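In the form predicted alone, a lone chain appears below as structure tokens.
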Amino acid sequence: MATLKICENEKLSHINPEVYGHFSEHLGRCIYEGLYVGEESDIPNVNGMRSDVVAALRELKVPVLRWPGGCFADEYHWEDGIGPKENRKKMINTHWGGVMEDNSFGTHEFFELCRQIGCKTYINGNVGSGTVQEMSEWVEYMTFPGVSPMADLRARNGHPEPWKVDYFGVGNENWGCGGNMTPEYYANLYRRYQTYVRHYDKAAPIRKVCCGANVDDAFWTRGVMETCFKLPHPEHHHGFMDALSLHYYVHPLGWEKKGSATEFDEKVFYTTMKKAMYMEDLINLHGGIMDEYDPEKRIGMSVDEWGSWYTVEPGTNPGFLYQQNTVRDALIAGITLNIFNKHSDRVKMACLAQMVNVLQAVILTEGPEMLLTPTYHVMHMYRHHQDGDLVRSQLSGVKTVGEGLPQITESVSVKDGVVTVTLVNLSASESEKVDIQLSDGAYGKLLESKIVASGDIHDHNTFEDKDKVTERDWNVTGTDKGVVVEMPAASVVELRLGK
């Protein structure tokens, strides 16, 4: 039996709600069919947004949504997506499937979607193929409260009041699809472009996100930090940025082959778990470089693309990145979110890729039908960590599985007098008991005990069987110091303890 000792009164760092953020790109059926069906659709909607999907996302407590990309962001020209829809430009989405993009979902629609979900906004600007003027005018269009050309244009398009842009990404993956730039070149462009992302509302400034590394590219991180932080003026302690991004996807068989979402053996399963655990190494790698320039951790790390990336489902457009979502993905989500929680002193935002119908989606749709994936149910359990304080916790007596992986991972937070514990059992075949011990007897009341698990690591939800893998109540045994929970193989458990 493993033991988890919790020092519930020893707070280490704050878990930003934005760590549980999401990503929506003009890719496949994420926006169109997934989130947006148009006002004339027979599918129930409010101002074109699918009512069933919005309701599910509200229940998930989505804190922030990133848009319009992704690679799409650096070929997106925002003025194509405003004004009467019949007049909007049509284009070919060259990155994703070569399909027609009619721009019927644009700036106004994005802010309407976020209003309905009740989340913060994260806009990604175009550095790769866009101009400084274009980015500057987009910020003005969205946020300027007075009389100006762009504010007047916004009013003529039906929205006199400015919106709130919470986060603004200055470019995306500029080391690759966003322009194939060198770190120094991009960093100098970043310094230039971000100058014109104006804070028109001084009381609520836009937080600027600088493009960080792909996976383990320390050369990029150091080059960008060196250029943006070795500054002549001592007041420029932020280096003009509020966050530096990191992108990492789990490819079980590597970037080229990737592997099936539903057909895999135990060896591939454990390779997947190892690659999910690698997220911690990446945070330590890039965080260590950031620490050299920013030891006070004023700059956040934004892991604004993460999740599993498999070979697309048979018979689907390879450019749509549509994949199924199994118990294995539930474990990836649990492992990754535990890592983010444990590094919440540096990781201040993260966005699961992607929200609907693409990659490790929380929701899949098919015409008027919708289902919730195993990943959805894990993120629903973990929502209680949002805005909590990470507290010290330590596992002992943990067995190893696969290639020397710990069988159990965990994170613990405290919020509003409640301790939330989340645990993942990485074993494909073995259950394990965990003795959870708190440092004093104050938290003796079990408020909630939930589990996401199934009988097989390949299990997933389909439109014929939508609840094969779901979140359900789970029994635990009370002790003098806490509780003992038995974790089935390949399971994610959440417990909430109150006074």
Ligand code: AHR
Contents of the next structure:
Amino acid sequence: MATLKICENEKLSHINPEVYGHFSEHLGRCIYEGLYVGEESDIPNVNGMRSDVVAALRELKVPVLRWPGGCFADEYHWEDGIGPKENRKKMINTHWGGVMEDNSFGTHEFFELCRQIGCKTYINGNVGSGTVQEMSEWVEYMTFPGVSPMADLRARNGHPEPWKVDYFGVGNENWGCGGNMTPEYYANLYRRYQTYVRHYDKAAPIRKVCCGANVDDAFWTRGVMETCFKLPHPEHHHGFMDALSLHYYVHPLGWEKKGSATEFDEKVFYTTMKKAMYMEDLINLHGGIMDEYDPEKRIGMSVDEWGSWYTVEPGTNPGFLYQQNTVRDALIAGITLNIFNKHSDRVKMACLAQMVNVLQAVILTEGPEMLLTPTYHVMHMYRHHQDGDLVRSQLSGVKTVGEGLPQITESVSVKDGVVTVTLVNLSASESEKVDIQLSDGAYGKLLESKIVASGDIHDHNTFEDKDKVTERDWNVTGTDKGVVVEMPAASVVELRLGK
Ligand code: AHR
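Okay, that was the form predicted alone. Show me the form predicted together with the ligand next.
Starting with the chain above, the whole complex follows.
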């Protein structure tokens, strides 16, 4: 039996809700079909947004949504996506599948989607193929409150009121699809472009996200920090950046081969778990460099693309990145979110890639049908960590499983007098008991105990069997100091204890 000791009164850092964020790109069937079906669709919708999907996302308590890309962002010209839909430019989505993009989902539709979901907005601007003027005018179009050419255009297009842009990314993956730049070149462009991301609403400034590294590219992080990190000035208030991004995907067989989403042996399973755990090394690596410039942690790390990336489902468009989602993905989500919680002093935002029908999606759709993936259920259990305070916790007596990995990972937070504990058993075959011990008797009341597990690491939900892997109630045994929970092999458990 493993032991988890919790110091529930020792708060370490605040868990920003945005750590549970999502990402939606004009890629495959994420936006079109997945989120937006158009006002004329037979699929029930409100202003074109699928009602079933929006309801599920509201239930998930999505805190923030990033859009329009991804690689698409650095090819996106926002003016193409405003005004009467019949006049909008039709183009080819060259990066993703070579399909026609009719721009029927643009700026107005994005804000409408976020309004319906009830989440914050994260817009990613175009540095790779866009101009400073284009970016500056987009910000003016979205947020300028008074009389101005762009605010007037917005009003003519039906939205006199400005919107709130919570986060703005100045380029995406500019070391790759966003222009193949060197760190110094990008960093200088960043300094220039971000100057014109104006804070028209002084009370609610836009938080600027600078493009950070791919995986372990410390050279990029250092180069960018060296050139464009600047702390907020006491009078001017804002520095050049509020966050630096990091992108990391789990490819079980590496970038070239990737590997099947549903067919894998135990060896590949543990390789996948190891790659999920690697997120912690990456946060330490890039966080360490950030600490050199920003020891007070005034800027955040935004892991705004993370998740599994497999070979596409057989028979689907390779450019659409559609993949199934198994118990293995539930474990990736549980492990990664525990890591983010533990590093919530630096990780201030993270966006799972991607929201619907692409990569490690929380929702899959097929025509009018929708299903929730195992990853959805894990994110749903973990939503209680949002806005909580991470507290000190320590596991002991944990066994070692494949690839030398610890069998159990955990994180614990406190919010509004409730302790939330999340645990992952990443063994493919062994169950384990965990003795959870609180440091005083105040939180003796078990409020909730849930599990995501299934008989097999390959289990997943299909349109024929939508609830094979789902969130269920789970029994625990009360003790003097807390509870003992039995964790089946390959399971994610969430417990809530109150006073
Ligand atoms: O999420 C898919 C792609 O992965 C994004 O467009 C890009 O930013 C990353 O390489």
